[in-house]
Amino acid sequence: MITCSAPAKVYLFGEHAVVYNESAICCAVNIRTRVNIEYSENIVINSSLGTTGIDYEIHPYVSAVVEKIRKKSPYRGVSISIESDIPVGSGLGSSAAVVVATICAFNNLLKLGMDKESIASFGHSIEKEIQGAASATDTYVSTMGGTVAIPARQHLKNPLCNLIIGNTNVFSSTGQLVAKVASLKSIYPEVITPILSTIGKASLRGESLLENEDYRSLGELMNVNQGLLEAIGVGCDELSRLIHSSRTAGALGAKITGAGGGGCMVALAENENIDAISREIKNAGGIPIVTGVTDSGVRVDFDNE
């Protein structure tokens, strides 16, 4: 059996704008998905969602990887078991993590010789196939780890302060929200295009703030980014409550992470405010997760092949 794992991610800046080649800053965080794989007579995919064969309703991303890999390197069957600490549909890159962890597991089982760049690229192609449109950010950051400027793929200093995620437990569809922004952009291009461009400019300014460890200014700019995301219609009442509660409790900045419309927000916090922010997120109806950035991207955790 081989076990591979990959991390979740949060956006400090740039979600939605990055789909249109604007800049973004994304961090891999210490919440992981693990994929166990071994040879079997048939294709079996097991997760908290159920046990299936190839099934594009229940396990779309893993099913796509299974079929694509089989065309590259035929095999009889495999048993795949998925365990994840990443909430599905939360804006934390759950699909990217399971995709790259599954590719990594196949890579080691079948001795495919793929490097990390190849895993990230293959993972992005799977997300595009399933979602219809997808940024390469999630799969790249989940594969590589650390804090990354997109699309330059430049590794930046990791923020030294804490990240507190607030999960609304409201499911959010990345594909639907990307399509919603695309529709708005097509109707009002002269309004929406400059907003997306401004989000990209905030990301670029955020790079220098990270390098200078100016987290107070970084938080202020995250708040500006949140206002721009609200303007393009990807906010929701549940996220707004968590975001504003976090700021009231002392967060340096707080905003949506990921597609929006539900899912998660992220707050930048100093040590002395962790408990207060976590408590206020909970009081506002969310589930707080205190985490930090990890340099460990996709990795092999166990291999007895």
Ligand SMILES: Nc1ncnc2c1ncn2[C@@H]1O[C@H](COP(=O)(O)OP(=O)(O)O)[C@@H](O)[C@H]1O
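Take the protein just shown as the form predicted alone and give its structure as the form predicted together with the ligand.
Chain only, nothing else included.
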């Protein structure tokens, strides 16, 4: 049996702007998906979504990895079991984490010799195949870990603050929200393009604030980024309630993470405010997850093969 795991991710800055090659800052956070693999007679994929064989309805991402690898390195059968602490479909990159952890598990079982760059790139190709357009950000950050400047892929100093994620439990479709922004931009290019560029500038300024450990200013700019995301139409009432409650409870900054329209927000929190912020997220109808940045990207947790 081999066990590999990979982390979730949050955007401190730059979601949506990064689609138009503006800068973003994305962090791996210590909420993980674990994939166990061993040889077996057939293909079995077991997760909280169900127990299947190759099944592109229930396990599209994992099935794609299983089939692609089988083509390159034939094997008789494997049994894959997945446990995850990452909420599914909430903008935290659960698909990227399960993809890169599954690739890592095969890499070690079949001794494929893939390095982290190859795992990230293969993972991105799987996300693109299954969901159509997909930025490389989620799979890269889940593979490498840490705090990453996008598109430069430069590792930055991790924020020493806590990151409290508030899950609205409201489903949102990344594709639909990206299309909504594209439509607004095509109608009002002279208005929307400068907003996306300003988000990119906030992200670039955030890089130096992280370097200088100026978390008060970092949070202030995250709030500005939130206002700009509202301006391009990706906010929603549930997210606004969690964001404003977090700020009232002492968050240095709070904003959407990911596509918006539902899913999650993230608050930058000093230790002394963790309980108050978590409580206020709960009172505002959200599910708080207290976490922080992890340098540990995809990794082997157990190998007795």
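Residue numbers count along the first chain shown, from 1. Since we're looking at a predicted model, the values are computed, not measured. If you superpose the two forms and keep the largest set of C-alpha atoms that fall within 1.5 Å, you have the rigid core.
Asker: Core aligned, does the CA of Gly113 move at least 2 Å between these two forms?
Answerer: After core superposition, the displacement of the Gly113 C-alpha between these two forms stays below 2 Å, so no.
Asker: Aligning on the rigid core, do we see the C-alpha of Met144 shift 2 angstroms or more between these two forms?
Answerer: Stays below the 2 Å threshold, so no.
Asker: Against the rigid core, is the Cα displacement of Leu160 between these two forms at least 2 Å?
Answerer: No, its C-alpha moves less than 2 Å.
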